[in-house]
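Next up is one chain by itself, shown in structure tokens, the form predicted alone.
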Amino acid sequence: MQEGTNRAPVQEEFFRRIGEDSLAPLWKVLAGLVTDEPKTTIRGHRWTYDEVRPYLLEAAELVTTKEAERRVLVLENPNLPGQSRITRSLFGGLQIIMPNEVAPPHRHVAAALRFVIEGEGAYTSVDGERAWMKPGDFIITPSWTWHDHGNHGSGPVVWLDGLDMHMVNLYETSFREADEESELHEPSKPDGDSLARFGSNVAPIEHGHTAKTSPIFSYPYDKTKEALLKLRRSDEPDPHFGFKVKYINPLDGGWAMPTIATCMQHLPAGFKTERYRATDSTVFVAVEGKGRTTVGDQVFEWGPRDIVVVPSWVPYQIEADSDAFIFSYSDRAAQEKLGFWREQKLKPTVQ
């Protein structure tokens, strides 16, 4: 082609033209593609738990867990409405379940964690094994276990629902199977089974738990709480992110979820950790204290209970206003396994 012709509408008939078997040019979409540095289509939110509960008891009056399932409302982030989603790759819910309430049996390729946020006398059942739930407990659903849930108690139970079925839809690979011919499944297991041969720092010499999952389903709060007192005791808190630890599988030492990464966090009254940012958006919900968390140029005060998401590479801090325990959960486990994740602890801002 001689120099200086326009080339624009040849170049539009050959896209044109090319369209029609289904190819298109690379090199005009290449830079949204592969850009520089991770652009997130979420924003930051805070969901106040005084706000949603009210709606939460009103579902439990229109509508049966029979009718429903699973009685969850949607943790939806602003930027995705209708594809519920809590960031791209998780889902995020809040389920309730009344007194003498039962959800049936179901087992689905994507994993679950339930983080319980109030009430007591419920449990989740897996694979035959019952965990009472507390508040501020961390319950795992393995992929492919049949779960259900029941209140045995005298009040609403409520829990967080986090779920990877994003990434498994991404792939393809869902698949769900329901109970149809029982309500509940009786426990096969006693209380507290998985936590008694795991949860010692020991483990029986054959034990045969090939999944990638923790073998302990069921991590109670008041252990976690109590890791973190001590540790407080002990250490200086990290200028980044206080007192902090990881929910781990404990015969491997890894994650305790392969796709999800769970942890819970204490910052003393008056500690404001330095800001950070990493790849892996992530849910963050107060267990105690109260504080506020800035995101971007976002600030959102929180009390117990309440819900705050923050975007991939969204630079962030957290100060506590009184002595808080906060529980987090993201996509980090499934991003290190694939060798993407990273994170950028930030120098102080100059006053």
Ligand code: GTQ
Second form
Amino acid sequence: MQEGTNRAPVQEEFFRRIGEDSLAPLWKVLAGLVTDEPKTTIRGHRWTYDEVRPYLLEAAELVTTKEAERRVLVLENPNLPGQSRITRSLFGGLQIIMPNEVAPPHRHVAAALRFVIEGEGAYTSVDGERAWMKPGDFIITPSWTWHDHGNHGSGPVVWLDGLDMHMVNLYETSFREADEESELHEPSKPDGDSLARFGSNVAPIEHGHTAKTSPIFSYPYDKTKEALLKLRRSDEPDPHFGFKVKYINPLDGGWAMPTIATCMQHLPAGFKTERYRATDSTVFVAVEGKGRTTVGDQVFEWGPRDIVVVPSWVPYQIEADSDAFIFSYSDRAAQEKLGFWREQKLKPTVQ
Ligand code: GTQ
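Switching from the form predicted alone: structure of the form predicted in complex with 2,5-dihydroxybenzoic acid?
All chains and molecules follow, beginning with the one already shown.
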């Protein structure tokens, strides 16, 4: 048919007819499917711990861990309400467990990270080994491992959960199992067993660890902080990262988890990173220090325990007013494996 004639009614009728046979014209949707650059559906956002903590304590009054299974307040990206997403691909939530409570054992294909925010005396158990939690610790629950949590301390314990279930669900590969028989699994291994086997740059000669996740599942904060402070003694800060380390799987040097990338970063007081962007929308949690993060045209002030999310491909800068330690997680580990991940180190803007 010639261009210029009014083809709209004929086209509409055609679309309707092919629609009945489960067909659709690509040319109507192509630009939205294959975009020139990332068109993020999430928004930058900050949750201050001061505003969330009272809700967590209220939740602890309202529902038991037994009823809730996991007593978590989901950090919902304000652009994606009701979807339990902090970024497009990742879940974020704050879990609270009160003294003498347990969260019962289950396992699922989705993997979780725990980043400890407040309190001491709680453990998370992974396939029979307990990791005792301290603020700043990064702990992994690998895919399909039994896990339960408990609090032997005298106050509430709160941690940030990061899960990859949206990736699992994208591929429609979710399985889950709960142990209806028992409220908790008694430890079958001594505390610190994984760190003893794999945490000293050695591994048992026939260790048999074939899982894709690091055999170390607890990365204590004091060790990570010490590594960063040692870097600071001998190196200049990187203009875009300050001092930044990635949590690695000691068996292959890759990311500690197969889907989720995790890092800890140190910015000395007064340091401001240069503009940077990458395709992995990222969740940042301040452990120590105060400062602000500029995300496109948004500015978020943060202090200890505050959480900031930065969308894919939006330039951002982090500025520290006092010595800062910042944990972060994103889907970069998955993106790299698929060949999707890109970054751009932007030049300083001329004033
Ligand atoms: O602790 O097992 O935040 O299964 C969401 C789903 C935590 C957990 C969450 C979970 C868990």
